[in-house]
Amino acid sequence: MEQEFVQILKSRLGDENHKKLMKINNQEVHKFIAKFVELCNPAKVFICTDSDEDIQYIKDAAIRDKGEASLANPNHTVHFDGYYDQARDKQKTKFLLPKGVDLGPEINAMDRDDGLKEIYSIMKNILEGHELFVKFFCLGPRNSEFTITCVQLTDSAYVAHSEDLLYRQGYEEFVSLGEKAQFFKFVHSQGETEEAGLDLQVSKNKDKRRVYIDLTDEVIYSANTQYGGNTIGLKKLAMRLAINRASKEGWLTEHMFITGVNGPEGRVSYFMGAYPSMCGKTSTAMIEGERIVGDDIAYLRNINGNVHAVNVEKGIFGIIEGINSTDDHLQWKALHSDNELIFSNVLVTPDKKVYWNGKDGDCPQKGHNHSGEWFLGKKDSDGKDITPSHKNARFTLDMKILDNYDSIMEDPKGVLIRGVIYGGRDSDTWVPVEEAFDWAHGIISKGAGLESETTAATLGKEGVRVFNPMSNLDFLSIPIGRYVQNNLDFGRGLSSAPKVFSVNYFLKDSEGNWLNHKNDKRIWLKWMELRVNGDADAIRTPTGFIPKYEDLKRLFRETYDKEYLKEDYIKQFTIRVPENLAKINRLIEIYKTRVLDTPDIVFKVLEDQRGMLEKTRAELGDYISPYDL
C-alpha cells in the first residue's frame, strides 16, 4: 500500500507540487491526499503552501472557477449559494458511529460502515474535470499547546478562499511538526454545478448533499453543497472534531465569544459568553469601546490552575443581516472598507455594489442575487416574497481589520478568562445580569439549563422554548450528560475558576415592552468586570447574586452619561419566582427523559434551587423586589 500511494502523489500532483507536499515528513498526510486524489479523481491538484503567491493563486481561482464574482471595490467579492442551499443542513449532517457507540437520542448518528460506503459511493470521481486545493492550516494560534492542525481538500477556490480569511496558515507548521501532526481532515466536492447568475456557479445536485462525521478517523465528508456552514470544514464540523478529542484529553471546546472588558486605570478583564443564534453574541462580542479577541469558538485549557482561552478562529463568518450604521458601527466601518471581504447571498446591484436586508438607505428596485435575476417583489415558486438577501447572507472578513481588535488573539498562551456568561432569550424568567453561586452551580442552572424562545420569523411561532445547553446541543459530539459533567470536572481541576453569570436581553414586562435597552449590555458587562476583580457588592438571591442599584447608577453615568432610574432597576431585577420554578420543573424533566446519562449533581442542584425559592416565596410572595432580600 505504501508504493501505491507514492506512486499516486508522483503521478498525479507534477514535480512542483509533488514537491511542496513532499517537505511535509508526515506518512498519514501523504496517504490521506493519496487516498482522496484516487477516489475522487480531479483534472489537476494545487498543494498550497503558505506563501503569499500560493494564497492569491487561491483567490484568483476563486474568481476563474466562478465561485466568487468581482464587485465594483476591487477588494470585494461576492458568492451565491444554490437558493435551497443557504444553511446548515442538519438532516444530512450525521456521525458515523461504530456498532455500539451511541450519542444520545438528541444527536443524529448512522452506522459508521454505511456512512463510509454511501460517501464513497458519491465522492466517486466527483472531481472529473475540477481542480483539487489542498490547504494546511491551524485551529488556534501557532506554536501553542492549543494548536490543532488541519488538512482541507476542496474543489472550491470559494471554500478555501474563505478559509485562508478566517484561519491561520498551517503549511509550516505542519513541515515544523513532521510525524508528530496528529491533525484534523476534511473532504468537500461541491459537486456538478449549474449557472446562478452574475456568471456565477452553485452546486446542483442537493438531492446528493451529505455532510458526514467520522470521528474514528477524524475526518469530515462534505459534498453537493456550497454553504460555508457545510464546507467550510474548520468551522462548526471541526467543532465537532475538537470537542470529542477534547473530552479525550481533559480540556473543552465551546461555542463562545471572547472579549475583554476595559476596567478601571487601564485594567482589562477577559470573558467567554454561550448564547444561542439571535440572543446578542455577536453584538456582545462586537461592542464598541471593548475589545474582541473571538466571536465564536474557543479552546480553553487549565493552566497552572487558570482558565485560559483561544480564539480557534482569526476571522468572522457573520451574518449581515440588519447591519446599519447606527446599530452595528464596527461592523458597518469594515464593511465598507478597502480591506478584502467576501460577501455572500447579499443582492448585487448593477452597479457592483452590494445591498442586503435592513442596509441604510432606500432598497434598490432590481439587481442579481441567490435567486438570479431580482427585482422589487419577485416570488418564489410557493409564492414567497424573495427578499434582496437571505436572512442568512454573510460576509467573510480577517479581524484584524476591526477597530476594537485585540492583538493577544496571536498569544499561543491564550487569555486569561475571569468570567463565563451564558444567554438565551427570555421574556419572562432570569434577570438582566446574575452571577452564580460557584462553578457547579453556574454550569448546572446556567449553561447546562440555557433555553431560548423561538422567534416568529424563524418557526412562525413565538416564545417557544428551545434547551439548548452551553449553546452547544446542535455540535455536540459525545452524550450531553457527558459534556456537563467535563464541564464540572474541568472546574475542579482549578485552583481560581472564572465566576459563571447570566444574561438576558429580552425580559419583558407585563404588557410585553421590553425592559432592557439594546445598549444596556455594556452595563452588564461592566459590573462583570467589577466583581471578577472584586470591586463591587451584591444582593444573594434564591438564583445567585445580583447588583446593587447603587454600582450601576454609578456604571450607567460613567459610560453613558445616563440617568439610571430605581424604578426601572426594580423592574429588570425583581425575581419572578413562579417562572423560576417553572424552568426548573422543564429542566428536571429534560434531563431526566432526554439526557439518559445526566450527572446526580445536576438534579441535586437543581433540587436545592427550587427550594431556596420555595422558602423565599414562603416569606416574601411571588415575585420579590431585590430591596426585599
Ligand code: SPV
The other form holds:
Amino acid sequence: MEQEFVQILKSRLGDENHKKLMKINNQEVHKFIAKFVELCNPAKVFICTDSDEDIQYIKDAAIRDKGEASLANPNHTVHFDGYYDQARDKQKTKFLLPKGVDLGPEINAMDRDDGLKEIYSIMKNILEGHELFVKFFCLGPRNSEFTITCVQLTDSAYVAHSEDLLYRQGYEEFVSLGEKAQFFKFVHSQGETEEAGLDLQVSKNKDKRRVYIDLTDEVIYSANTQYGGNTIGLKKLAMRLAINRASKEGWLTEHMFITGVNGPEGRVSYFMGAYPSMCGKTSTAMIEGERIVGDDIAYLRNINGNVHAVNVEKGIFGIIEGINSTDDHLQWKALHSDNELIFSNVLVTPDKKVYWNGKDGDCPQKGHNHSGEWFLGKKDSDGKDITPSHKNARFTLDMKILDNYDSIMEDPKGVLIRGVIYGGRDSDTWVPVEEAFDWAHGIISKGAGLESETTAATLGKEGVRVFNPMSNLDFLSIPIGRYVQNNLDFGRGLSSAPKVFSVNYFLKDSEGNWLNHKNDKRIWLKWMELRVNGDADAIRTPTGFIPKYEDLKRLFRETYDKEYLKEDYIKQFTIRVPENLAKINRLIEIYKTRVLDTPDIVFKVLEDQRGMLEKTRAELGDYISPYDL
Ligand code: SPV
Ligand code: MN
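To complete the pair, please output the form predicted in complex with the ligand; the form predicted alone was given just before.
In what comes next, the whole complex appears, and the chain from above leads the way.
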C-alpha cells in the first residue's frame, strides 16, 4: 500500500511536478493527491507553488481551458456559470454522517458510506483529458494560531485563479510545517463541459452535481458545478469544516465581516457582523471612510480574555448587482481600476466591456451573458425576462486594491473585537440599531433570533421570513442547539466580552416606505463605536438599549453634514410591541420543534423578553415612542 502511492505519484506527476511535491514532507498530503489522481485519472497534474510563475500559469490556463475570457482591459476577465448553476445548491450539498450522528432536521445530510460510494462513482475518471491543478493555501494569516492549511485539487483554473485572489498562498507553509500540517482537503471537478458563448465552457451534467462534506476525514467533494459558492473550496466548503473543528477546540467560525470604525481623536474600534446574503453585509464592511478587514468569514479566539478575530480570506467575491458611482464610490473605483479582476455572470458587450444590472449609463442592446447570446427583451423558457446580468453576478478581487483596506488584516494575533452585530432583512420588527443587555441576551435574542425576508432574488414568494441563526444556518456542521451553546460558552470564558448589537436596514412604515437611507448604516456604526467606549448614553427598552436622538443628530451632522429630524428618529426607533411579541413566539416554536438540544437558557431569555414586552405594553401601549421610555 505504502509503495503504491509513491509509485502513482512518480509515474503520474512528471519530474518537475514530482520534485515540487516532494519538498512537502507530509505523507498525508502525498496519499491524498495519489488517491484522487488514481480515482479521477487526469491527463496531467500541475503542482502549484507560491511562485509568481506558477500563479501566472494558472491565469493562462484559465483562458486556455475556457473558464475565463479576456476583456478590453488586459487585467480583467469574465467567467460564466451554467444557466442553472448560478448559486449555492442547497439541495445537493450534504453532510456525510457516520451511523449514529444526527445534525437535526434543518441540516441536509446522508449516510456517509452511501455518500462516499456515490461520489466516488461520479468522480471515477472524471478528470480524463483534464489537467488537475494542485494548490496549497492558508486560511487566516500565515504563521498564526488561527492558520488552517488547505489542499485544493481542481480541474478548473477559474477556481484556482479565484482562490489566488481570495486566499493566502500556502505552499511554503506546508514545506515548513511538514508532517505537522493538519489540513482541509478539497476535491473539485467541473465535469464534462459545454459551450456557453464567448468561447467559454460551462459544466454540463447538472443532474450529477454534488457537494458532499465528509467531516470525519475533513474532505469535501464537489462535482459538475462551477459556481464559486459550490466550488471554491476555501470559501463556504472550508467554513463547514472549520465550524466543526472549532466546536471541538473551543473557538468560533462565523459568517462575519470585520470592519474598523474610526472614532474620535484617531481611535479605531473593530466590529464584526453577520447578515444573510443580500442584506448589506459587504457594503457595511466596505463603508467609505472606515476600514475593511474582511467581508465574509472570520475565526474568533479567546486570547487573554478578549475576542480576537481574523479574516479567513484576503479577497472579496462580492455581489455586483446595483453597484453605481453615486452610492458605492469605493467599489466603483475598484471595478474600474487596472487591477486584476474576475467578473462572473455579467453582460459582456461586443466591445468586450462589462455591464451589470443597475450600473450607471444606458443598458446595452445586446451582448453575451450566462444565458448565451443576449438582447434586450430576451425571455427564458418560462417567459420571464432575462436581465443583462444575473442577480447573483459577482466580482472577485484582492482586498489590497481597496482604498480603505486595513493592513491589520495580516496581523497573526488578529484584531481585538469590541462589538458583534447581527442584521437581517426585516420590514416591521427590529429598530435600526439596538444594543443587547449582555452577551447571552445578544447571542440569543439577536444572533440565534436572526430571521430574514426572502427577496425577488430567490425563487418562491417574496417577503417570507426565514430563520437563519447567526446567518450561519447554511453552513452549520454541528446541531443548531450545540452551536448556540458554543457561542454562549465562548462569551462566558471572556473577561471582557464585546457588546452585541442588532441592526435593521430594511425597516418600513405601515405604508411600505423605507424608513432609512442606504448611508444611515455608517451612523449606526459610529454610535456603536461610542457605546463600546462608554462615550454615549442610551435608552433602555424592553428589547435592549437604543440611541438618544441628540447623539444621532450630532453624528449625522458630523459625518454627513445632514439634518436628522426628530420625527424620523421617532418613526425609526418606536418599539413595535406586537411584532416583537410575534417574533418571540415564532422563535420559541422553532427552538422547540426544529432544533436539536436547544439550551434551556434560550427559552429563559426569550420568555423573559416576552414578559418585559408584555409588562411595558400594559403601561405604554403597542407602539412606544423612545420619548415615553
Ligand atoms: C454567500 O452567499 O453568503 C456568499 C457567496 O458569500 S457564496 O460564495 O456563494 O457563499
Ligand atoms: Mn457569505
